[in-house]
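For reference, the chain that follows is the form predicted on its own, supplied as structure tokens.
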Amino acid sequence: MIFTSIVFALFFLIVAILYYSLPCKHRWILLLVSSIFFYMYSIPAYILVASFIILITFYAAIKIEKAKVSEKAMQFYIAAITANVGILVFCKYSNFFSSSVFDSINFARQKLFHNTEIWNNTLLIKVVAPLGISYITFQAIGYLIEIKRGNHYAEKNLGHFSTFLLFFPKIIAGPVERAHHFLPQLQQIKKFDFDKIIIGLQQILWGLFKKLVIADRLSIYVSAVLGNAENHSAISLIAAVIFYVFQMYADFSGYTDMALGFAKILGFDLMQNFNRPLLSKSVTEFWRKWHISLSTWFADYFYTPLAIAKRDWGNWSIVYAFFTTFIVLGFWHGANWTFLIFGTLQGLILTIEFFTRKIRKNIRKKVPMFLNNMAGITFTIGYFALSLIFFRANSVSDALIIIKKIFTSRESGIYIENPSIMLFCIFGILFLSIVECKKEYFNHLFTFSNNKYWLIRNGYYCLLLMIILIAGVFDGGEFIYFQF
């Protein structure tokens, strides 16, 4: 059940009507039941995995808080963390590890013993990770860490805690909520707020526009070119790679806009996940603005403890923390060497930017601000585009073929099978860029989405709706980040 489907629209309409029809103290029950139904809609058995995570985390947190002896608290803490990480690793990486072992054995047998017989991977069991398993476990781990640090009280209501982890607008692809931000909202009295509902609908409409008009239109060209890279020219590959940057952003931020909108209609405020990252002047700034809930989660619970643990290394502790964090972050995206390379590339550039920050600051003083900003934005998008080649490729060899063709191919011309597709792609990118630039640099000037005049404000949203109906791709499929 995806946000862009008619089924979900009917589901959410029913939930919203029932939600505001029930007494406030019982609404969380409806949210929990509807979230369980939403989660079980594709494969019902997956709720067993989620339930195990909920029960282990819930009871471990209470034991950690009640334990008078720190060693006892640590035992419960380690057991619960290990259980969460173990479930995540098993569901997402068991096939990868077993395949890697058998590939290594076969390679060694061929090279060392000249044995061409292939040993089949008898351990391969085709584990399919439950939807949102990463986001559920990350929120559970973050909750346990905060309990252990004494920054949050253990939730005593199992229903409230279950709703926190399973809340359907965020369960599949975030944001990665924090317990101290979400749980108190369950106890607040939420009256029917027309203004909040309007804001929520506006966010949903903008998210739909990003997904259906921009991301899914770009996907048609990107798939046609990058899916058959050996038959396309360098300029076509470059166009497809740049398009993929905007497709990724429009797809993922579009999902987040819709998630925040649905939550807003129900009276909940979720974390902002994007802050115009494609206007960042450095990769370091980019990662502060992209998937904010996940990047701050890694910063708080992974990067900072690593850097502090190795603080005796001086600046090299930062390098160590950068690389380790982004390699893990890359591997989190999937059990493939391409994701490890993607993470390594991020760690590399962040390290370079860290050691050259003073030099770049001096250069910025001598260069006009406009040129400096344009150079920084161009480099950031270009570098991110390069790393996304590995992110999207099925294998390292596929990614290297694309990179090689980009830098060595002498073929001319750009692939345009259908001119209308190219026009829609360019229109989508330009429209998104204008909206983002306006918000970033001229937010205090002319406004459409929040204009004080009813006609202008609603005319803008009617225009978005008309474009969605005319140019939207309604069979584009799932959001990209559903697979993670």
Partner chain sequence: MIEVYKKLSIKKGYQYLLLKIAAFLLLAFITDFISGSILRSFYFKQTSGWEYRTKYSIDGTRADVLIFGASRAQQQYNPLYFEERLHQSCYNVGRDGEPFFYYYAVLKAVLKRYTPKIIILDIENGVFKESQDSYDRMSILLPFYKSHPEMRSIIELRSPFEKLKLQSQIYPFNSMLFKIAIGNTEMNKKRNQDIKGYVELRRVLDEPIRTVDFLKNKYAIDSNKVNFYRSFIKDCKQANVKLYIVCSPYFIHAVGTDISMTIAKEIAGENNIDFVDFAKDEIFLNNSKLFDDTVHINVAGSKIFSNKLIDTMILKNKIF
Second form
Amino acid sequence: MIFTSIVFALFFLIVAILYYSLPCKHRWILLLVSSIFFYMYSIPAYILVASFIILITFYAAIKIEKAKVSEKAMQFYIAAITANVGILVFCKYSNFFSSSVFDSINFARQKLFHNTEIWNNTLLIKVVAPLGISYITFQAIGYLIEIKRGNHYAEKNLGHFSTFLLFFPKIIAGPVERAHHFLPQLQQIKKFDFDKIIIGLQQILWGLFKKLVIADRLSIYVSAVLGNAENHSAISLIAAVIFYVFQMYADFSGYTDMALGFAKILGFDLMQNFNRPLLSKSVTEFWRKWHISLSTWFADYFYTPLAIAKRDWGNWSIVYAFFTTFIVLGFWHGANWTFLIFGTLQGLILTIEFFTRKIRKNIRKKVPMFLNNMAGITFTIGYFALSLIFFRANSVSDALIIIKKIFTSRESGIYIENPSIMLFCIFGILFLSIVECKKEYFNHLFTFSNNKYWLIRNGYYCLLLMIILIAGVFDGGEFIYFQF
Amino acid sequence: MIEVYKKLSIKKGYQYLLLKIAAFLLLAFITDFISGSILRSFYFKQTSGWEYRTKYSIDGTRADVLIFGASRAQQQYNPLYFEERLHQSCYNVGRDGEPFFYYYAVLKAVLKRYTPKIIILDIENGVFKESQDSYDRMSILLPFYKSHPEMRSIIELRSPFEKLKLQSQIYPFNSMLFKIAIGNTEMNKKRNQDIKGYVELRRVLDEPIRTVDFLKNKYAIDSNKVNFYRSFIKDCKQANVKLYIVCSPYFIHAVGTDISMTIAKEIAGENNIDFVDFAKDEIFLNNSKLFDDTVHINVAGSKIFSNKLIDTMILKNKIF
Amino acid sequence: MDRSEIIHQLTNIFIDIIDNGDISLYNETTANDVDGWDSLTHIQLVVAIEKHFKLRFNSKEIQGWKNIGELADSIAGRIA
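Okay, that's the form predicted on its own, but what's the structure of the form predicted in complex with the partner chain?
In what comes next, the whole complex appears, and the chain from above leads the way.
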């Protein structure tokens, strides 16, 4: 059930009506039941995998908290972490590893023994990862780490804990919630809050707009060009790659806005996941504003412990932590060498920015702020676009073909087979840019969405709705982050 | 009014939430109605372009001879030859990229207005293939949903909630804003010109013929498409329209026959409909220069093909 | 060394590492209150603090600090 479907809208309407019809103390049961239903809607059997993770994590956390001896706590901790990581690795990466093993064997046999027969991975079962497995395991692992550190209590109510991990607004693609942020909300009595519901509806509308009008429209051009890169000019490829940045942002942040909006209607505040990242003036700043729930998860549980453990290396501990963290973060996205390169590119630029921060600060003092901002934003979007070439490509060689064509193609002219699509794409990017710039730089001057006059406020929402009907893509788009 | 407005500003429980949502929906309905009406007006005012041709096919043409199909109909059958030799008016209602749903919807609209004398239906390989894209492409029929009840059951197949979406006046014109705007300009008349619906292809293919093994090329069949094909034949028979079903030339050396083509021939045979097959015509298989690409003939090829088809029609029926 | 002196010395370290002369630290100050104090600079701050006060924290201590006050307590406990 994707958020933009009418089936989901009906499902949510029923859940919301039932939710506010029930007494407050029983509402979590409805949330759990509807989350289980949502999870089982595609492939019912996968609930078994989720249940296993929930049970292992729940009981291990209680044991860790209760353990009188730290070695005992450590045993439960390692067992539970291993189980979570093991399931994640098996579900997401077993095909990759087995294919890589077979590719290596075949390569060796060809080079060493001149044997061209191909051995295939026919023995191992092709594993299809359960819905939201990365998000479930990461939230579980984060929970266990906080319990072990003594920063959070172990949840004693299995139902509450299950609801935390399976909560349907965030199960498909996050945010990666923290237990200490979510569980107290589950335990608080939630009265009907009119303001929250209106805010939630506003978020859903804006998320829907970004997804249907901007992301899915850009995707048409991006797929047409990047899916056939050998036959397009450099300028078309550059346009497609830049469009892909906006598509990625609109798609993912649109989904997140909808997730936050649905949760808000039910009275829950989920973590903010984006903070206008495309207006970042450095890639370092970008990663503080993009997929915040995941990057802070990695910062708290990966980067910081790594850097602290190796702090005797001085600045090189930071470099080491950067590369390791972003390579793992890249790999989290999928089992492909392209994601590794994506991660490595992030580690590389963050290292360069780290070592040049003082120089750049001095330059900033001498350059007008507007120019400085423009240069920073342009560089950040450009670099992210370059790394996304690998992120999107099916293989490293496909990505290199695109990059080679960008820098060596002598063909002229931009691909505009359908002017209407190009016009909608440009409109979408402009609209998004104007809204983001307004929120970033001019929010104090005026607002449509929170205007005090009912007609202006609702007129703006009607305008968004009309644009969705005129310019939205209804022919089955899918969220990019769905696959993770 | 002011009292209502003041009430809308007060934040209270469920009732006021429902009141506020109702007020928003009313505003949305009014905006949707006005915007949709404007779009509808401009859509139907177009005098050139693809949308105009769709409109003309559905609401305008009264030609005696109509040519149906997808790109292989639109870009291969030149109505001028049919008019010259059959002495009857001819219009090509073929439409690039459209699936069988479109052909049948246009037929229903046409037969509601008048009865053509001859219909030529071009059938291509894979015409009955199951594909979500075929349903998505029915979007070009959405503007006609309101005014053409005979098309509604076909259009509603597009998605389970299509009927609900079509309550919006804007939705039928989704993604058409710029096309409608351009279609209302004078300059658009010079773009994508056609000859009574026929679009010339001018490239010349220069490569050796390739082999396609249809025996290995299996795919799922969409029963909706097959049913509409049967209905197409039945409606033509009932209306006393002389129907020819044609497989126009391919620059392909075929091993076996495509599944859809086999089904099409069988059903045509069951209904005693003339099925004219040019897929193995030696004139075309031996001459790549008559082709724009392996599945479309060019202007030169169209001249030969159209006339050959007319020869066959005359020979088969001796009525001209 | 009393706590106010510790916090004064911490302030100088922060100003140096974060390169911002406007920093003022109090017991309740957290990373959210100081512009430029993030996971990146946090590591550099820890290294600089250890070097300055000539001590070594363990991971549990470092991850346990919720504000400047707790950090100062850790230092006070080590150098007392």
